[in-house]
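This document opens with one chain alone, in structure tokens, the form predicted on its own.
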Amino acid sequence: MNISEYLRRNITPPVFSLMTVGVAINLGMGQVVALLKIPLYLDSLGTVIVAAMCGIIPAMITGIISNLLASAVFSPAMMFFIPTMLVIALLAGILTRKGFFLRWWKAVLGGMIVGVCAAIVSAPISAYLFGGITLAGTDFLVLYFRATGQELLQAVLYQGLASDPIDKGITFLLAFLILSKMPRNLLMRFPGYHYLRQRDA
């Protein structure tokens, strides 16, 4: 099956609509957090929801479009963090299939695992392309670790390990709460229902 055939079969109208909503959620949450200078991101919430309901590929597409639009409208730096968003989409899709959205505490645990992975992927990008400063609310943590004598990459990695597991834990919890409030007949229109339906038992 080639790419065009896969997209035709799997990006159904409901999936496409949810991907659009996912992009809007990513952009909206990310911008609100950035404006408030909260030491979090929350800009992958839409990607996680799409991953849970639609699968990995739609979530990756959602993440790519989100970062490209954020780069064009808000911060050019966002396009360079597409690899991080792809990792989040991949892991969110895998964890959904492992049952991590069946219980709230498992969702939080899964988010923290994703946060560690996201921090590892993001650290070299932030350090070597932007000197560790991306105008996010977490920049003060980079400055703090630098002030303690850490090398730039170490400081950025420590910042990520300090904030990303919390950020993704909250993101996954929010996704769980949103999914848990969705009507069953709506969830059934998406391929991820098979991995979420046990919540109805």
Second form
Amino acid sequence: MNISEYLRRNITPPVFSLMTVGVAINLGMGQVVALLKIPLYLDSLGTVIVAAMCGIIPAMITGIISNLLASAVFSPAMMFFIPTMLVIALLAGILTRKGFFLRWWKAVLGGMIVGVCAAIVSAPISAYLFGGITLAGTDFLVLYFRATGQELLQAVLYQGLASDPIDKGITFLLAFLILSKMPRNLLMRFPGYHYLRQRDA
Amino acid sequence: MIRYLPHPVPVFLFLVLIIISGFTLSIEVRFIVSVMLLLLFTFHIHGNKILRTIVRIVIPLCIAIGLFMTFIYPETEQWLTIAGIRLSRDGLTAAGEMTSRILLLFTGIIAFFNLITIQRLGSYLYQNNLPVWLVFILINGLKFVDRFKYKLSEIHFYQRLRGMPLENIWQRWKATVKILIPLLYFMIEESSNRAIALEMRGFTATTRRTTLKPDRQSTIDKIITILISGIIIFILLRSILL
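Having looked at the form predicted on its own, could you now put up the form predicted together with its partner chain?
So here's everything in the complex, that chain up top.
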């Protein structure tokens, strides 16, 4: 089955409506974080939820569109972090199929694995394009590692490894809590249902 | 005031040209091109919006990166010391390299999204047979963000009325889940209804699409497209051959 055939069969109205919601979550989580004063980004929550409920390809498309729209609305820098979002979508989809959304501690562990991979992918982009500065709260960590004599790429990578696993771990935990409390009749509309509620099957 | 609103094709080619230039031109040329673009945009109908975004996002980022690269460049010897702060030649060069590239790239991206709205881009892509669901996500994504924010504040308000505590970090963390579940349920329901309505109207049909007002290129657009394509080919050939 080629990609166009796959898309025609698998991107059904419930799936692309959830993808739209995923885009809105990715873009709107900044508002939630600001409203509840939580010191996190949570900007990939929508992608993780779509990956868990619909699969890898819909999550990747959600991630690409989210970052494109974010670069139009918030900061053009977001466009360059599309590869990071693709890695998050890919790993979130794979981990869902491996049963990482069946227990809370597995979700946290999965999130931390994804966080490490996301840090490795985003470090070269952040270092070579922005010199490690993205005007985020974690910039001071780059400054610290750089001041201790580390190479720029190493400093950015260490900063990513220090902050991304925590952020992604919490993102996955939040996704797990949301998905585990979602009504079953809603979850059953999506192809990923069997990977989320194995106990009910 | 320039009232010309270009077609998506020349604007996309312009963005490609800017991205290629950001990685091939020298620092001085990048700064000159960026300043010329900014001057050009001041006379455009969307000039204020473009310049406001650049001042709000690009300038602070460039200043932060410039300062960071200039002062914290530990592996090279110092070149100049001002009030005890070390400056290195390599640091200054790196600062110029990064800030000029970011200024140029970001100016191009900001201009792209201001000259071509997401709605027009979606409409153009729909006419050119992009899958309808992709156009649906692209156009509705931003609309849903507004709905998301509106519904979020509404649910937050009612949860507060019910006595949801938000004093410490643990209570706020628990509140996040309590707010997000009804919010997501509502958003998925609303989005599903829209998708079903589209499906019932045959939006996913694979027959040839027709439009009331086809988005065609004008003569000026065609000339600009040819010019930019020529420059892109020239830059690529030059970078391959030299």
